[in-house]
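A single chain comes next, written as structure tokens; it is the form predicted on its own.
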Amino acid sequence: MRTLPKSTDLFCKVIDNLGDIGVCWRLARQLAVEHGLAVRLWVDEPAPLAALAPDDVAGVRVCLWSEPLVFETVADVVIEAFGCELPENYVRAMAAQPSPPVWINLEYLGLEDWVEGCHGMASPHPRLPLTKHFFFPGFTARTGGLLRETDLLSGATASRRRTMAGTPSLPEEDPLLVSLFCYDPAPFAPLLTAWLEDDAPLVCLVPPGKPLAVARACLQGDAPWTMGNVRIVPIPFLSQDDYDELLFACDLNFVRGEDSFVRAQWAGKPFVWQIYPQEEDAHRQKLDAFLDRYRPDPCLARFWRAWNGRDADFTQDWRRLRQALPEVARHNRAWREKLLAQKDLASALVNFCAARV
């Protein structure tokens, strides 16, 4: 009979688009309410939580990561999540336990083929008596699965109309609701131009921070702008759980990074994806892997290419998806089926280490 790890010591640091620290809190919350750890998130900068997960939940402790770490005790498991390196004083503490915790490197989320024969392996310390195992969040059984808590789907019922009531100046018809969450160098301003070409009203909802600059950047006067058809209107930010449902609510959502790329494959709806740039365009061949797996519309994976950077004529290329987005959000449909047949990360975290502790 397997023995279930009862704590879990979570270590993030926290980055400039804060997505690490977003995986990292949906990580640690799903430990502690769907699998009863006591769970302690190590964060180099607890202050951005506030913002994205503003109540506390029971189970998890948010903890400093000051150097040298003060701690009190070692957890059952550790969690090392992208890479960030544990503090030297805890690795060795870590070597000093009768039973030394299970050490897992939390990696970025896979998309490769070559992500199947690196899940789970192992790599033993040079000097010390540990092992750590890599940990590969990913798209097949193959792999850790990705992060999907038990009611997550009950967001499908958010209401669209809650989202329009509670954002100011939306008009009274019924657009098309796009929702833009970006990077700097998204190609905002031809894609703006595609939607004042068009003939359809669209209201885009653009959150602080990045999204808003690149938007404002393409706009005069003050917000929210009107143009024609088009409305672009900023809204706050967004906790998590306010996010993931607004991208149910939107008929069209466009995410970055990681976390709110995989929300917005569990929304159902259709969305672009904007990879995070990478030195030599290495990010161009993952977003291939990805749609090399996924398979959408063909015009969906030529926006998707032109969105990240490659010619376009976004006139058309805009066109041609609006006209195939019932077509989209049925394929998206099916991928998300596809994808709740297999084990969710938390849980296959928790029986991965079950077996080792």
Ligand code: TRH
Contents of the next structure:
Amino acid sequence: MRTLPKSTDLFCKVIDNLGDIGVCWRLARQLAVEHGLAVRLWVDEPAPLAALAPDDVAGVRVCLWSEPLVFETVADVVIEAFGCELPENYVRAMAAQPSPPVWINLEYLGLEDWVEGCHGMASPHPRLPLTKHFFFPGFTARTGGLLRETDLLSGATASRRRTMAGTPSLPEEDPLLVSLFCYDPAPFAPLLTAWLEDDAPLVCLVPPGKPLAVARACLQGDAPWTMGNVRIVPIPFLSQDDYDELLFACDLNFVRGEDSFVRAQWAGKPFVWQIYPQEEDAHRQKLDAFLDRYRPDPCLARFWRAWNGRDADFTQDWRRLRQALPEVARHNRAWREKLLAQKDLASALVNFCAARV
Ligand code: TRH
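Form predicted together with this ligand structure, per the form predicted on its own context:
Every chain and every other molecule in the complex is listed next, the one we just looked at coming first.
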């Protein structure tokens, strides 16, 4: 009979931005709520978590990661998120257990084909009787899958009206509702020009931080900004659950990094992805690798590349994309169906560990 793990220690370092802790929180919550594990989420900087996840969740204890780590027990499953390097004293305690825990290195989302070959690979510790396993989230059955809560789609009752109600004095016509989550080099100025040259009414909701700084740099006066048919409306930073709802509610989502990118795919709405920029343009290959899998309408692929810094005529590219949005939405719903056939990441992780505890 397989033994199921009962407890997990999940270690997360907040490097920059919100993706690392965003992914770790979702995983911690799902392991506790859906798989009954006692989860300790060790994080070196808890402040961003308070904004993402304002409510406590039964089964998840958030603990401050300080060195040397203060702990009493070692969990059955130890997850090192994104190669964050476990505290030395904790690793020694792992090795001293009568039966050592399952040690998982949770990797960043894998986009390229080589990920299948590396998913699940074992790496023995050079000195201690411990083995670390690499676990890659990804888009195929031979990877660890994607984070997806069981009730994500059944609970997706996002109300467009509710989102709209939060935006003051909207235009009379039914505008295209857009959310904008991006990094600073996003070419928002030419996009805004394209929106202004287009006749379609549009409302763009902008969260605080980098997205608002990007928008503000192109605008004058106080928010909210209205220019012709276009309104740019700052919104507060939302909890993850509310942000998910926003993605379901909008007609077009600009997302970035890793976690919001995956959530936009579950929302099944048209989205534009700004990939996390890497040295020597490594991210461009990843973007192309994903486009090869996802195979969207060519005008969307072109728009994504433009949004990620390639040469573009935004006026023309935007007009084409806007006209193609119903088709893009259809394609995304079919893409979502395909992804739904995969096991979700938390279940895949629990199965992987159950075979090894
Ligand atoms: O913040 P990011 O740019 O994170 C990035 C990536 O994960 C990248 O891979 C990693 O290397 C780098 O961090 C260090 O984008 P991402 O991944 O979309 O994470 C944002 C999180 O913030 C996500 O969990 C959604 C959440 N969020 C909210 O909860 N409320 C909000 O209002 C917004 C705008 C986001």
